[in-house]
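Next up: a single chain in structure tokens, the form predicted on its own.
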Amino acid sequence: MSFLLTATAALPALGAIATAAVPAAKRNAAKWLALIVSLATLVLAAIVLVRFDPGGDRYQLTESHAWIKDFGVRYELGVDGIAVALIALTALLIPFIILAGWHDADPLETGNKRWRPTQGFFALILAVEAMVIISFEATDVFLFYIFFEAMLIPMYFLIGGFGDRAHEHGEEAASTQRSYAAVKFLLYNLAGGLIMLAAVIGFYVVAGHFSLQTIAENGVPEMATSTERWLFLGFFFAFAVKAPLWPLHTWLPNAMQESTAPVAVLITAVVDKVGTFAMLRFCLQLFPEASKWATPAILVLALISIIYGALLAVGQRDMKRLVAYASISHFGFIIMGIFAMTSQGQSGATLYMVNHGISTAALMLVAGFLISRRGSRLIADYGGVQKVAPVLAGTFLIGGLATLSLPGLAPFVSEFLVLVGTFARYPVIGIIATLGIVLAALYTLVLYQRTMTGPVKAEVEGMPDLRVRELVVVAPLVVLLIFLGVYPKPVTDIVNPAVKQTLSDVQKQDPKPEVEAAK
């Protein structure tokens, strides 16, 4: 047996104890301690990536050990070709966000001096990376369960006590509005996790265990119509709330606006995917039956959430909030993929997870290095950026790009795939979504025109290009948004085995072409 994955979790998790556990005078050890063990995690989660095999079972590196026996629980990892793409994506970006936020964690310099403590945010950004990871590997379903709800207390206290700087209204309208998205973001979460475990206790009395991969081997248990609709209702409102859909989505901009950028990134390039993966996962594979009873629905409110989304963020003032909106409309993308119950749209859903990440993380953590020069979020603030940091509006339009899904650029593709995934069997709502990606177009290329073409604005003279340690974030984004863009065979291969099983799992089949008859 395989402690492998044990091992991706473990680490980032001890890291996080250890980083803690530095003296508060070597602030700069705890950053390196941080990062080492991050690019330390990327190389394991590297191995899991080769050791997989695409072509074998359909949960691999498997680990099953006795827990609480008296109820069922085991602890039990195991990685399909959707996991595994999802943890190289966690594990390759949290080195990045460490880096991005090297000085995020520093003591404030003002009037109203506070002390911020440096360990602490980079041992919660260690924590929350672990508990990401062990979901994606958890085959149990209250394993699973209980790192879901647990990542809420990190994430809580990265957003609540080590906020954006940038602020309008002073230091202590700042710290009022970090408490307010803190809370938000805990209560909508918690309300969903609370519903959830209802679902997760239904679910034992109906099944006796919890185990995913018994359920692979022996088929879903048998259950009334009617519980396993409750019982999938549970497991997806909690999932809805954390991916965001549409209208459980409203914690997502409060939180990303009063965030620093590197946790911002964190929260929706990272934390956020558990829940769209989670339906893939849990959702599609536990509740068949109810999955197809509820995918009109669904898709309803995913394309609400595409065109809302979207909407929004063309009115925007704030650089955060702008991103926010536009990834509720992604995120509306990625389920309706999911819920067209087509090979092209989970393959294209489960790509445009990890070219969400990219790109997100290139255009947010851009965006954050440019507030961080200026001292303000607001996109009225900036003018002719272009030309006094060429390279800093190079890489803010590159990651623009991607966010529009430019063809060249990663997100195309899975967008693409969304699209005539969904289009196959629900053309209306195929058809009807492609108005997200004009308005995509329309608040990214307005978002670049007013804050880095036309004249060049005082605040913003002088104002220092791009340095090494930013380059060294930026630049493997934007190759990766690039090589993903022109060659994504790496990640189709890995994920779509994956899909075609979850799609054996609710019974679907990809619908025959119309091809009219010759006369």
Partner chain sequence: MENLIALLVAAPLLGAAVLLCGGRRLDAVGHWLGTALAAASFVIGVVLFADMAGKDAEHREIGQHLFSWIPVEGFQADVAFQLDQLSMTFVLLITGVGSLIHVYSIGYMEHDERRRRFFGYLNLFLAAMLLLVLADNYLLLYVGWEGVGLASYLLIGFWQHKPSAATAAKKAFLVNRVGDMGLSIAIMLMFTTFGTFAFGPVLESTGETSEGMLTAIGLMLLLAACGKSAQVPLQSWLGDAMEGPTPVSALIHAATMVTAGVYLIVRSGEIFNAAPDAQLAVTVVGAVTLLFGAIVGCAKDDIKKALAGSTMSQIGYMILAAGLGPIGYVFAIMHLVTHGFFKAGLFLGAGSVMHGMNDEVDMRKYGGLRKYMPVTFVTFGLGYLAIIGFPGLSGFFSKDKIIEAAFAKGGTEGWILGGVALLGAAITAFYMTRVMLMTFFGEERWQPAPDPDKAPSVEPGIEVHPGEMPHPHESPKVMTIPMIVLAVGSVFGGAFFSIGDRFIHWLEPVTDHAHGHPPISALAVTMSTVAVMVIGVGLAWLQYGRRPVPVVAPRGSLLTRAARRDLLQDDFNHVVLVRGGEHLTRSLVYVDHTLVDGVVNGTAATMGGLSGRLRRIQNGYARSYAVSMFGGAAILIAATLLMRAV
Given for the second form:
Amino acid sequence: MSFLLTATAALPALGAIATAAVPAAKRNAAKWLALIVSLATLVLAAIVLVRFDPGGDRYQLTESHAWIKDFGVRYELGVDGIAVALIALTALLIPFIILAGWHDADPLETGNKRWRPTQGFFALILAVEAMVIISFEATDVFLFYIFFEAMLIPMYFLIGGFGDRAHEHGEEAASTQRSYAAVKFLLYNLAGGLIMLAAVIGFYVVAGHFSLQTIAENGVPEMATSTERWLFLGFFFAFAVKAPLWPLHTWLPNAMQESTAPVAVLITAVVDKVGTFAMLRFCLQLFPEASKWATPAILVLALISIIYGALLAVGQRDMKRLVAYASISHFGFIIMGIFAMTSQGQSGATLYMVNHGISTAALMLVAGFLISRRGSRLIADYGGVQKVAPVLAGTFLIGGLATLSLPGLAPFVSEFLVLVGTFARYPVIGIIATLGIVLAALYTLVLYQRTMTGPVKAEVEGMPDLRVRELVVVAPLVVLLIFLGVYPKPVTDIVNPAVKQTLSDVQKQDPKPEVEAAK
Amino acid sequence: MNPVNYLYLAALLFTIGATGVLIRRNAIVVFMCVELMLNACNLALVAFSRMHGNLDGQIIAFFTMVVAAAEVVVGLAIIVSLFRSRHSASVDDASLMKL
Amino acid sequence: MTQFAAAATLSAGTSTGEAFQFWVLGTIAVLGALGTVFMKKTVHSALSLAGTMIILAVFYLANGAYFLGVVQIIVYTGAIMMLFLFVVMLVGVTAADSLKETIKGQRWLALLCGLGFGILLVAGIGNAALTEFDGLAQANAGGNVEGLAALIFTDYVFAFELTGALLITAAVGAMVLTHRERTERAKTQRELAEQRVREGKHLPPLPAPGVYARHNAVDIAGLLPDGTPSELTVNKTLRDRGQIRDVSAQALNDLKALERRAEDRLERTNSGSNGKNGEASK
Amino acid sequence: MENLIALLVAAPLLGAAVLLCGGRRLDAVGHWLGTALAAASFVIGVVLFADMAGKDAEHREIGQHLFSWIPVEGFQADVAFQLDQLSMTFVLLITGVGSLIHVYSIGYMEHDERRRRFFGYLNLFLAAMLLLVLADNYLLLYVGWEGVGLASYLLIGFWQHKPSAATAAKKAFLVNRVGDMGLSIAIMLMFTTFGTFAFGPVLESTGETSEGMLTAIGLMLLLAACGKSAQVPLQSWLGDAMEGPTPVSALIHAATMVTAGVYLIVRSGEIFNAAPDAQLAVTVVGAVTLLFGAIVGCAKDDIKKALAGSTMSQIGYMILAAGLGPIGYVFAIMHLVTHGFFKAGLFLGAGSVMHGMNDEVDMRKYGGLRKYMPVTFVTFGLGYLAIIGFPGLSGFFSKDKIIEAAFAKGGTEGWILGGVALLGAAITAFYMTRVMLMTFFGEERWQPAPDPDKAPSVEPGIEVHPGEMPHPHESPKVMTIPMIVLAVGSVFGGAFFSIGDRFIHWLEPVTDHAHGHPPISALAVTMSTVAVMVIGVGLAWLQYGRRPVPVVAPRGSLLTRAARRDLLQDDFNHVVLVRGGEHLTRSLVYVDHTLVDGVVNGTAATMGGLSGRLRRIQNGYARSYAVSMFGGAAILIAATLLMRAV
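Alternative state: the form predicted in complex with the partner chain, after the form predicted on its own:
Shown next: the complete complex, the earlier chain at its head.
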């Protein structure tokens, strides 16, 4: 029994404590510490990736210790292909997030010796990383639940405590809106979490244990159809809030709009993934029948998310809100892929989680750099940036093209897989969903046109191009987008077996092509 | 006669005391009513101990008395300091619990 | 002592004597309780409560709780009630708060709850009424006090110690609450005078209370020239207690009465004198 | 040999990567590098062609499997190439014309400080286009398909500081996306039907599925073709695309990219053959666009837009031919190639004219230019003759064959289509003659150069002094030579192809060819073609050659005015799509804020109000609290008693 997984989660946690403990004056030391810790975590994640054998058992690198004996709660960790991919994604993104947010928590007036929030900012980011990673690793429902909920606390402070500098309505309005967004985020997710808690308890009552590994061995515990459905809904609700699925999405735009770009990336690219991941791992594995029962409704909701999110993105005047609604649309795709119950759909969905993380990070972080230069989030305040800051514009365009899933960039692969997978079983939904492609192009290009092209606005004159730090953040993401777009095989190889497993959980086979079916 | 009557009496006194607590405004009187209630309880306890033929009831009553003594001391001290601060012994004047 | 003996013998049954005692004293106890609640003046409440307590003491004795009976008399009626009276004195003997309710519906709610509660209790007791019961005969065999002592110092010793601690704490707490630390030295007459001058209000000494030569009249406001009483003349504490006796009206009546009586007397003398004068004028 | 195929794509791709990431230090050599790589690609193409020509017809198809792209359970997408005669034709056209236009651009973009980037984009386009024609499965084709879309987006919007350019670029991309939707749906249909989307398996097993399914796939492919090839109803972007630099218009929006739709349909021939309804739809679209473009071309005064209209109409011919099935495929491709030559030549000529006229695009302000820029005049003239189908020149052969095939479709359809094609030929002759006359003949109607501030449409870097009269001059060699080469191609191309049915034999193995038998003799068709051409020219001469051309356009007939506005297509789009979309999104934003969000906030508000009311009970009087306590105790006792009673 190795302790690799524990280490992967524990390292950032300890790093968070250490970072928080750095004395106020040593601000930069805290930043470097956080960065180094996140990189070390990345190394550990890489080791996990290497040690993981796609052909091997379902859960690998498992650890299992009794924890709360009376309730059969165990400290049980283990990863399958999907989890590995997402852990890698998380560990990969955090350093960029830290680097991008390098100055976001600096004191407003320089030489403020007693200023501590800087330490807090980076400590919180590391704490979130730790919790996300462990909730990807947990194979014990209760253990997962704990960190699924605990995540909210650092996120709450990150959203409520740190926002963009130079807000258009002044710092007062900014802080009130921030706290509104933070509270909204907390309430939505807590509501979901509490309902899930009830379901978790219910599950314990039915199953008598929380262990996924046991289930993997002994199969799903017997339960009445109605019970299973109720429990499923309880779990799904929480994940749908987190994901977020229409109509539970309204917390995301506020949260992403008010928080700084790195935190926004943290929300949508890292934390929300736990929701979709949990749908795959818990909803489908624990309640296969109920999942199949709920599939049509969920698909419709996902479809609404896709179209609705895209349309609202078109209507936004605030670029961060725009990205938020775009993300809602993409999460619609992910959920659709999961519940299409085809191997293309689910592989696509998993791939989508990874790609969406990278592409949103690229787009959002560049947008953040842009905002930090001009001090406004309103699209209308920009224009002609492309002329003064071509590199910034170029990376922004690539991020945008990734968002509209241009072939050759990573998101295309996943999106197309999802569409094909859905289409194979539900042609109508698949066709309507393809409308999302057009709408995505619309909002991305409109955003790019309004901000980057046209005559140079006076406020934009002399705007500096990307600095080295920013380039270090964006360039790898862009490279990754292109690489995974051209050669996604490494990821798919890891993901496919796990997807196969999940499909066998729900006892679904891919629909045969008409021609073969005829034979 | 059935000693249960003592219990009835205790209940009666207790109720009267409670009602007094509710309707009197003078802190001292309220306090006395509380004492009345305590005494009613003691009576009940004594009666119990007689019924069950052991002395535990009396012990409890004894402790009640001791505690009551302590309580009276503190309570009266509070009343006095209250009166000092706001020149009134009415419990309604100390209605600071309202937001 | 004979009574104690009689009580001591009490076992299963109860003597008619005890029944008689119960009904008589019980009635009085209830009356006392009602008095405590409904008496206008605090002192009266206190006294009626004391009465009730004494009666309870008797009941304890009757129930074979000799030690408690005595303690009841000594501690409650002796100490606690006296403490109450002291406080009443501090806060004001004659301070009679009106029984008029200020909180809307409070009284009716209170009475309703009280009534319901009482009924419930009675019902409960009636419900649980146990007909046969074993007296304290053998429990008190070795003497009631010894029995208590045995229990207190064995089973209940811990609670006993705790109550000891509690009492100490209570005493200290009471002192803390009531004792007022004097932070600066008392002002001398001169300083007070200077302060008055500085504040520039009421330079001369306060006016003396009205004098009404029937008894000590410090609680009677002195009358201003227009016959209205002036609060200023009364001691501050009394003012706070609202114990100012406004005798302006009474004083006038008394004066009238005096004059009438004087007139009668004079009438007589007048007539006489008139006669004399008349005679003298003749 | 196979391994060279990847190099075809790799060379320009490398160029694009180097030029776009290289930074300013490459500004000096960037254009040469780009051109060199394009040429290299062309050379490779020629080598492969030589090799292919050496083999016998049956074994000419070669392929190369690079790596497995998206391996997922039951879903196999590879990066693999297939080079057969059809692809080869395109490869030569793309790389050949592409290289020429690279050369031309060296001169044309000389003064633009972002020339390096321009060449980067051009290389990117070449790579994507080659990927499109070399892919051996529809998904990879889709990648190239969108790739050329991206390149065209970047190139149309190359002068991004011009809002009009940025808007045109966005419009082009969006309209194309609608088409792409069709393509992706077609691919999904193929996947669910055949379990694969590689050309080979799909096209071989068309017989095993229902005609309805094939029709559906065909229509979806047609939608895609409409988007890329600017066919009705997705034609609206092509006119605006002229905002891009002229070489771009020549290469992308005339010679190569816009013909991708034709390639798609011809490539998927088997599907269409088995789905006559889809085929009919294709012919109809082709015929309609053919007339649409021609009419638009007649009304435009902007030389590039006139040419754009003509492009639309010529591609209409090709689509029409492709819709005719085996009797048309070859001619569609043949016309595509010849058109590639002469239309590119015409555009380059137009560019050269603009170059000499301070970037004036309004033909009404040209006139009498033939003696000032002779080379341009000659090359443009040859291209002109070719496009109107002057006997002996390339356009004549290809177009004539298409008309013939149209008649050969037989039945009323055949007559209608043939008639339309003939009419189109007449109109083509008319508007091309119009362009020719207005530009090179007649009196000089030159105007002083506009103030660049007022008219931002002036391309940057070309020194224009406001108010200065243009002094037309012949363009430098680097620009004229490509024009000459193309002119040669447009003169002899057709003859070269048709003599001995060379082209038919070349393509037959891929797109099986059937000789159509028109109800009237081929000679009669040819005669009538020539006749209508002469009529068109004559009309144009009466209109623009005899009378002087007014500098300010006359109000014109209703049709003219409609045609000037692209037959109101944009107005339609604006009213229906743009406005409607705006309203939709705005109302949705409102709904999201009030309804979806409102529900939640409403709940919160209710809670707040409720607690506010409950707060009144807390009056702060200890006694009233005591009452509730007492009552509570009473209730508890009652409860216990009841429980015991029960």
